[in-house]
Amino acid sequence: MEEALIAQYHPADEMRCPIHFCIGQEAVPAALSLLLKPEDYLFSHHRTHGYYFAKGAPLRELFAEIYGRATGANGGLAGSQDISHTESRFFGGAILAGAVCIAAGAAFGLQHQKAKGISVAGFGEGATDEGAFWEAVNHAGAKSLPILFVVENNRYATFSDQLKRQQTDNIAERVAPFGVKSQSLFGNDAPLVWKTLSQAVNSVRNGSGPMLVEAYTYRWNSHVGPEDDGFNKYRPQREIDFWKRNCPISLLRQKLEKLDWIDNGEVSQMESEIAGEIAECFAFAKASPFPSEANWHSRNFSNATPVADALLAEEESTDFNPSQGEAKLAPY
């Protein structure tokens, strides 16, 4: 899917939004796709496509959203990095560490309502530069929230090497004082990723409190878009070559072939079926209409605010003296 989107991004220029591709980081969302249930919430950073896929959200609505069409997951108004799919309980967002905070809030809501399901936050190591990440981790540990933090540590926050921003790269070890159990692993070994995330998801689901899994992986592409962003040579070529040799898809295929669980004929058949599905997604997106002019007021403000209305109704205008700048607050 990602390779097909890259192939059509230029020169057609019909996808008029920035896209953060996740080629090279497929193992984590692929594992989550087998582990999460409909009642679970999944929150993602700006590199959304893998997580959107992981929650089972419809792919053709993802394509339509990227093309800015009304049939998109968000009516063509969110684009790639802010895409969400409410029915699937998947929510992406461009605010750094925003997914972490909102996921903690969702976990608190699930706990408070004694509801089924867990909350999962997927993000990169760059989010841990934000104080909001540590506040969320602290709250999760203190309240023993049903949340799984998944760090896809691809080493770079845009152009910034982690070890130039932080003294160490052991995020998993640093959350222990907050009461969050953790584990780190090589994030391109798909079976290992599945096994580790399976244990973590089951632990959180069984009420054992929050967990964090740090998966060391790597993005093949630029931080954003298919264009090459290596003009300042912030990543050594030998490093890129190493991670490409350790492609999670290639490693998985090698293991399956060694076990005689798959052969070239089966791979070719899968690739053909996938190509057909992708072609249908492109056709659906390009044939869909653009959205009508948006009412931005109704999209940002709600006229239905019963709690606020009830609180305000308890205040009488006589209780407020503008000249003294003070008011008598009603006991709620």
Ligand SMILES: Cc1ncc(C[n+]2csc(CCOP(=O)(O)OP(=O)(O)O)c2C)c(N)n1
The other form holds:
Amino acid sequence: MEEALIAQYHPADEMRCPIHFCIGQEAVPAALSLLLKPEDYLFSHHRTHGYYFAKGAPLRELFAEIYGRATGANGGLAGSQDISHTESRFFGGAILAGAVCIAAGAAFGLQHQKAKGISVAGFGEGATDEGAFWEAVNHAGAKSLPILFVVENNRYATFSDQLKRQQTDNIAERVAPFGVKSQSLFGNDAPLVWKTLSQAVNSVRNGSGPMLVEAYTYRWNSHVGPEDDGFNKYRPQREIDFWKRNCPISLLRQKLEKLDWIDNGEVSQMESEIAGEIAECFAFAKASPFPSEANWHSRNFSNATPVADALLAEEESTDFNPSQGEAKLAPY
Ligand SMILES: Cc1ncc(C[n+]2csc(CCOP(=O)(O)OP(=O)(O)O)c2C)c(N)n1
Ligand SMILES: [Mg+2]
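Output block for the form predicted together with this ligand, input the form predicted on its own:
Starting with the chain above, the whole complex follows.
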């Protein structure tokens, strides 16, 4: 799906948002997709697409969202990195570590209401540079919240190596003193990822308190967008080659072939079905209308928006002149 999006991003330039692709990091969200239940919540960082699928949210609404159309998951107003699908209990967000804190809040809500379900936060190692991350971990440990923290440690935050930002690269060990049990693993071995996450999900579900799983993995693409951002050589070629040799999809396929659980015919059929679904999603997105002002109002949680109203009134007033400096806001 992401390869198809990359192929169509330029020169058409019809997608209305930046995209943080997650090619190379398929194993964690794929495993979660088999483990999470409808009542569970999943909060994701900016690299949303895998997690969106992990919660079973619809593919064509993702495409329409990326194309900025009214039929998108959020009416075309959120885009890739802030996409949510409320019915699926999936919520993405671009503020680093923000989704982790909201996940802790949701876990607290579930516990308080004695409701079924767990809260899962999916994020990168960069989120652990943020103080807010440690506040969430502290709260989860102190209150024994039903939350699973999943770190996809791909070593880089944009262009920045984790070992230039932090003393060590083992987040799993550092959450233990907060009362958060943890496990780290090679995150490109899909069956191992499934097994580890399965144990972690069960433990949190059974009321044993919070857990953190740290999966070491790698993004193949630029930090953001379809262009190659390797111009400043922030990642060694040997490292890129190592992780490409250890592609989670190829490793899984090799394993299944060795066990005789899958053959080439089945893979080809799967690939052509997926290609058909993707083509249908592109057609749906491109044929959908753009949002109107009415769409905006219907998605506004509160009708009381005094600051926005004042700005709009200012802009619409006949004597509005942006060169006269800052707009004066009515008191509210
Ligand atoms: C509070 C905040 N500060 C800075 C940013 C800009 N920003 C976006 S992604 C990113 C790096 C994220 O790295 P990581 O968490 O490791 O995730 P990855 O991109 O590697 O998947 C930064 C610094 C942001 N979105 N929010
Ligand atoms: Mg990272």
